[in-house]
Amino acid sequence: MNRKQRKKTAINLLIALAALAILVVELYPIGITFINGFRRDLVILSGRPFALSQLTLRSYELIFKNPGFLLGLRNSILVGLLATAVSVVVGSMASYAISRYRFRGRNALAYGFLVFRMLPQVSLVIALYLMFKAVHLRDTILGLTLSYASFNVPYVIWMLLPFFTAIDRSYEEAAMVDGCTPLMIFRIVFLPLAAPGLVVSAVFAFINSWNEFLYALILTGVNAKTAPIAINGLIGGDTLTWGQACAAGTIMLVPVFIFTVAMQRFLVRGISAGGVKG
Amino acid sequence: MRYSPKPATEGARTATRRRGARRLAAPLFFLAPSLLVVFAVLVFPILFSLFVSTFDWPLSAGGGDRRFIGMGNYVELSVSPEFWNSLKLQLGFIFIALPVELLFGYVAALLLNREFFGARVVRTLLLLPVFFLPIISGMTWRFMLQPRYGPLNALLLKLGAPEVTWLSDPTFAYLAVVAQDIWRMWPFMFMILYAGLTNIPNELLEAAQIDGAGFWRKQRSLIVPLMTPTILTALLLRIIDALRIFSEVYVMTEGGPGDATQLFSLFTNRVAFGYGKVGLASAMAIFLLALSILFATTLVRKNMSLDVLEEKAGGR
């Protein structure tokens, strides 16, 4: 019996140290951008990526000192919380809908959310860009706002279906023997049951804002561009500016890891998009 | 209008029918924004890059140099070198990077599907790179390339090796992107894997250890058949989401050298704001579309349901 746990002991001390050296690869490039933020340019040409003398918070002050940086920061929080309010609102009325009534056309407009969900952002950036420009959307937070509602509002219908469908029916009963509007029982009733989810589905919309490039890329020019924008003009230029890039990229990192951290439990629902069978 | 909690019998659906408008008032009041944001901004630009797809539709002119060409740049696409060879750059990443991420991910989800020390924030803290905003991604794999001090090439000359000058070099440049997409997302795939591994009963799997099978026959006859169905979800999602692939690689070579990372989303955004052919592109757009709502309605069909979601919630 000693043995036996002896050898289950060491059995457990060779996994943990396996995946101790997959965690050291998959961590190096998250580890390295965060270091260079703190090395000299001049460290960082030098070819000694482990070495770490002359450590400095010289690119934080220049990066907080960019304008086009900081603006882009502004506009991707500012986008961020616009787009996450509007596919919060928008999508938790039409989950409701899906989860609490039987309609004609219930199924197919809920899978149809869903396939929309999984379009690619190419597909569609042309004619936004065409339209956009045509009503004087382009370049503006309104425009961006809208865009990234185009992923974010069936994202969240099919995030909070779970929690939705998970609430007892019991407390609506009661209001609508009360007396309730379907709009009040949806607003007192319901929403604060499902807080949760809300919560849940609001950091995940915030998250798909913050990490977007594409549209950013292509709908802005000047005044709305965002952070991820800002960063891939310090790489492009003919400067090589690498300790001002991975500070501003660790910048925009500590929400991740945060998200990360605290969704933990949340994170296969949240990348498969519930409703999994199996 | 009238509210109703019942569940979704037969009986309820024909009765919604019979009582017709009046019934569908309130979920048509709830369902009225997300359908009108749909429309504006999914149905409406599909709609219209459909109908740009069959002009010549040059970016920066008037409406006067738009033309009437139906079915042209389609044709053109087909006999477009470019385009296949973007097609054929996107697939090959496609069948090289999902492969070895479903493999890394099944080994390390057989792996830490166990209780040691540091197990839960091993778990956790492998998912940071799926999370990892991709520009952010490509600008570190651009840096960890770069010739003379980028760590890969500062290691290789360290140990006496020459160095590549992996981002000017039109086949490493094109590994170099494969492989930074694994290193994002073989984690995915274990994440995904590791909780279809710990939904099987351990029963199952206790009974086959008193059978005194051993890890290749369970893995053949029990957990490989079990998990199927989640492998084949993880495949899917992986496919839908590699198809659209773009800041990554757009952050790490745009495209180069030359068009050898040209993936399908960077040639039509070459197409598009580049050459200025917006018609060509809206119809490479289409092209895409097609493909990826193909993969995510076999997705969906097979895969998910909204009756499990109920099912699972009245389990409750």
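Throughout, rigid core stands for the largest set of C-alpha atoms superposing within 1.5 Å between the two forms. Numbering follows the first chain given and starts at 1. Fair warning: this is a prediction, and the values are worked out from it, not measured in the lab. What changes on going to the form predicted on its own:
- Leu55 shows a C-alpha shift below 2 Å between the two forms [criterion: core-superposed Cα displacement of 2 Å].
- Tyr28 is among the residues whose C-alpha shifts by 2 Å or more between the two forms once the rigid core is aligned.
- With the core superposed, Leu214 shows a C-alpha displacement below 2 Å between the two forms.
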The other form holds:
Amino acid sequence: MNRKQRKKTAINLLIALAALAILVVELYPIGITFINGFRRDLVILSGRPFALSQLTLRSYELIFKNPGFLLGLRNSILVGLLATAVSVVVGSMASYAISRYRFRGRNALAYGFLVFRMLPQVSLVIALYLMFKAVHLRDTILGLTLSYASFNVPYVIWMLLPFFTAIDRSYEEAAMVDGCTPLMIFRIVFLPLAAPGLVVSAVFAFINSWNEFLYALILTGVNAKTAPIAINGLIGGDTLTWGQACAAGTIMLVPVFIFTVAMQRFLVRGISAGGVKG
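The form predicted on its own, contrasted with the form predicted together with the partner chain above:
Lone chain follows.
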């Protein structure tokens, strides 16, 4: 092995070790949460080292009998799917219009969405609270869906812009010759070609909605509270139910894991294609 090959091998080894270290740091809190979900609260609070004899399903039994958490879990799934669908539909149409049509203020509009996405949520949530209260949308699934879509749509727009921009205009012109309307061109031609980007946008929009806490905390009460709010209630008050909180946190990982794995093939293609096209 010559010097150049040894250098390349050493660099690859360093990269692999760095990636492994980052992976361990990222997975450590997830592992702790998963393990503590099978331990009793007293054992967790005592600080005793982990032992197989400590494992129990008691926390999961309690969490699945907790009506507040089950309601929050149902609401999180419902709001996550609805917000993702609204964000992808609205965001894809807006991104298509910005990328394919020439009109005055097009760039300003695109960057306006980007600036809006950069605004901290805390600066908007009070206005949303007052507005939703006035139109009776506070503590409703519809209100929470619209609030989540408000910060997901700009993200979807900018995620899809490279995909729509990279599509050759010859496809569009051929469809127009065949008599397709602009809506048909968007639905029949552009959506299939930008499918990887749509999947990436949907995955990240769902994860953003699933993990959101601040909007759900302020804009909901009892009926539309989500799983993060229900979990937050488990670690408040006089008793600290860490075992149940960890069990609930582990349960919350499952839908995201399933959703991401199911879309993995499109996700990798979409991220790589977006990086090249952008």
